[in-house]
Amino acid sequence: MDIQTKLFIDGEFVDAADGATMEVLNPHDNSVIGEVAEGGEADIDAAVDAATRAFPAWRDMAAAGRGNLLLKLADAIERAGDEMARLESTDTGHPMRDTTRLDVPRTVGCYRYFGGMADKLQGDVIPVEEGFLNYVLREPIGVVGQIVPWNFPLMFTSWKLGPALAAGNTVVMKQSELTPLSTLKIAELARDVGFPPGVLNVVQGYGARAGQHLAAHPGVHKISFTGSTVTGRKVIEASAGNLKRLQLELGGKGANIVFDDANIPAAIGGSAFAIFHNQGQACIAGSRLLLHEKIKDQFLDGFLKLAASIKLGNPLDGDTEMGPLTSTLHRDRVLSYCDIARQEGAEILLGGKAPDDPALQAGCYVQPTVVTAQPQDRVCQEEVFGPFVSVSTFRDEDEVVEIANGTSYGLGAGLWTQNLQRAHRMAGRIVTGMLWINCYKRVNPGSPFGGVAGSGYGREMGFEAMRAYTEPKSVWINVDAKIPPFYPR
């Protein structure tokens, strides 16, 4: 498998300024995929300088021209779809069946959406007093820093690059040290389809070094960060120097509510996807399963059978349904929550450990895990970020709303009911940025994605994202020569 291993700065693949490198591991067996350059402060500086030089020409390019390049990039990714899927699966542990059917098509669709939107971002004419014309322009912010996590690097790269580049900004992207490979391939494809040097720069490296320097850099005018709430607070602190704009998509603790009138088979399948897709490594995962007390036993009977049947294995195997977690460190963190559950008196109904299969012992695997717990327990309050779901029960709408809103997060939530009135009532009462009714984890480039409270602020995708990558400029014109200045003479 051909992989890029260097940093991408000013249209070229280059070594780190200090020559530093880092190993990228395959989470299936912890073998070394390869060594890649490790970016540091000097590399971030070089990338920001390149983006600053490229900005005027990219800003002034016809919007349709920027859009056409994004459309060409989408076509190039689609042509390289098999390679992109294999690269992403090898690097992240995400099964090929998912990278092929979901990640690559969603990535292509996102670039096409924003490629088409580039020349459709409009300003406004404001109705003001007679004799004046007031219009508002939407202008790109400038150099944007983007920090992308390790759980969906391919897809999240498109969520960030698409609107930022379509709106006329230039970008310095910091990819995770764990999963940089698909983004470096995107940079290669962007270069090949004609993106000007400096418009897109990719510096993979450690957050405490490269990420911190990017967040604090005075030449960066906006930071878009996806990651943990703890790190998000550090990004806020680092950004204060030049008051750069922020967009933060942080953690979540999704409440997935099943009422007694739900279509139980559909809710079982949807709830399993909500927590076990990508090994539960998703900020929007339905990690709190809230069951109406009348259907608890019926639901769990089917849910546990389904969870126990999930096939763990090498993500490159076509029949694998759940792969490894992305790193040994994270696997150990998820397993520590199984210990916490036991200490809190929770009952582990399924899993709670690494798989027994000797073929998987060298990798970062955790069994699908289902525990019963009380809403105030740590496993119901803290983000585990793995194939780990807590189960609690409720009696009525008021109680489940209190439970659902009873964490510091507010990113995504799910609701299963066949009662239309209840669905709309609950949609208004649950504090969350996104709510799925009789489905879970649906995303689309046109629909805003993001949260409230401890889950951050700002939105990915849709017109919300395009506007967030621009600054409004209000222009006033005196169109009536008879109107005197403020101090007439």
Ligand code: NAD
The other form holds:
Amino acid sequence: MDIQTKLFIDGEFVDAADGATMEVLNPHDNSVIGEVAEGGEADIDAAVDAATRAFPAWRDMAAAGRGNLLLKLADAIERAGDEMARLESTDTGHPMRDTTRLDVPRTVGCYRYFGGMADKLQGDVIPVEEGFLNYVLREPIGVVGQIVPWNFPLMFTSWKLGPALAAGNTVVMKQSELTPLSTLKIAELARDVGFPPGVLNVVQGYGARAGQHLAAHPGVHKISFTGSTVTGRKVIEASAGNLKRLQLELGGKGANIVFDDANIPAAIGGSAFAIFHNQGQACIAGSRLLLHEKIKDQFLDGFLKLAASIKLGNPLDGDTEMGPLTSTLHRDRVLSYCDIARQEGAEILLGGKAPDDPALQAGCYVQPTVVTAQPQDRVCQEEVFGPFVSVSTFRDEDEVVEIANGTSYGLGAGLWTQNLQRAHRMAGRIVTGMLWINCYKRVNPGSPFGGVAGSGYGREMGFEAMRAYTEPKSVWINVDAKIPPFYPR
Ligand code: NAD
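Just the form predicted alone so far, so send over the form predicted in complex with this ligand.
Entire complex below, previous chain first.
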């Protein structure tokens, strides 16, 4: 496979200033895919300098021109779709059937959406006192730092680059050290379709070094961060020096509620997708299954059969439905939660360990795991971020609202009911950034994505994201105002 291994700074692929490199592993068998340059402080500095130089011309380019480049990038990704899907699957462990039908088309769609939006973001004219004209310009913020996690690197890159670039900002992006490859390919395609040097820079490297330096950099005016809540707090602290704008997409512990009036077969299929898609490595995963006590047995009967039948295997095989987790460290972390569940007295209904298949022993695989647990147990409160779902029961709406809202997070949640009034009532009562009713994990570039409480603040996608990559500037003009003098003389 042809991979890009260098940093992308000022329109050129370059080695790290100190020559450092890091190994990139294939989580299917932990074989080495390649050595990628490991950016450090000097590389972040060079990238911020390049982005600073590129900013005035990019800001002043006609918005349609910026949009046009994003549309060309979308076309280029679409043309390279098979290669992108293969690269992403090899680097992250997502099955090809998912990267092909979800990650790549969603990425293309996101660049198209923001490419089309570039010249649609308008300012306002505010009705003010007689004789004055007041209008509000939407100006780009400047140099933006973007820090991305390993669970959906290709797609999340588009969520961040699309609005930032469309709005006229220049970007320094740091992808997770675990999954640097698809972002470097995006940089290559962006260069090829004609993005000016310095507008997009990609410095791959470790969080504690390159990420921390980017978050603290005085030349960066906004940080968009997706990752864990623990790291999010460090980013807040690092960014305080020059009062950076912040947008934080952090962890989640999605409640997925099934009422006794739900369409049970649909709820079973949707709930399996909610937790097992991408091996459960999704901040919005439906990781807490809350079942009405009347349908618990019926639901679990079908759900466990479906979960047990999910085909684990090499992500590059077309019939694989679940691949490995993205790293050995993370697999061990997920398995440690199986031990915690046992210690807490939870019943392991399915899985709870690595698969027995000898062909999967070298990789980072975990079986689909279903445990029964109490809402206050650690496995119901802490983000496991794997194919691990806890099951609890409830009696009525009040009780399930209390359970659903009873964690420190508030990112995504789902509910299954055929009662329209209940659906709307519950939509108002669940504390969350996104709620899916009779579906789960729907995303669209037009629909705001983000959380409340411990899940962070700010939104990706839609007009919300575009606006958040701009500063409103209020301009007052005295057209014909009769202002009595303040100091009559
Ligand atoms: P992480 O917080 O360890 O890393 C995320 C990114 O931050 C990586 O690029 C990493 O290199 C970087 N980083 C690490 N330490 C840093 C520091 N001190 N300063 C600056 N950057 C630093 O998270 P992860 O393990 O890569 O990703 C999994 C987590 O991300 C989960 O908790 C998940 O819920 C969360 N997540 C949230 C969303 C969302 O949209 N809310 C989406 C995906 C993942």
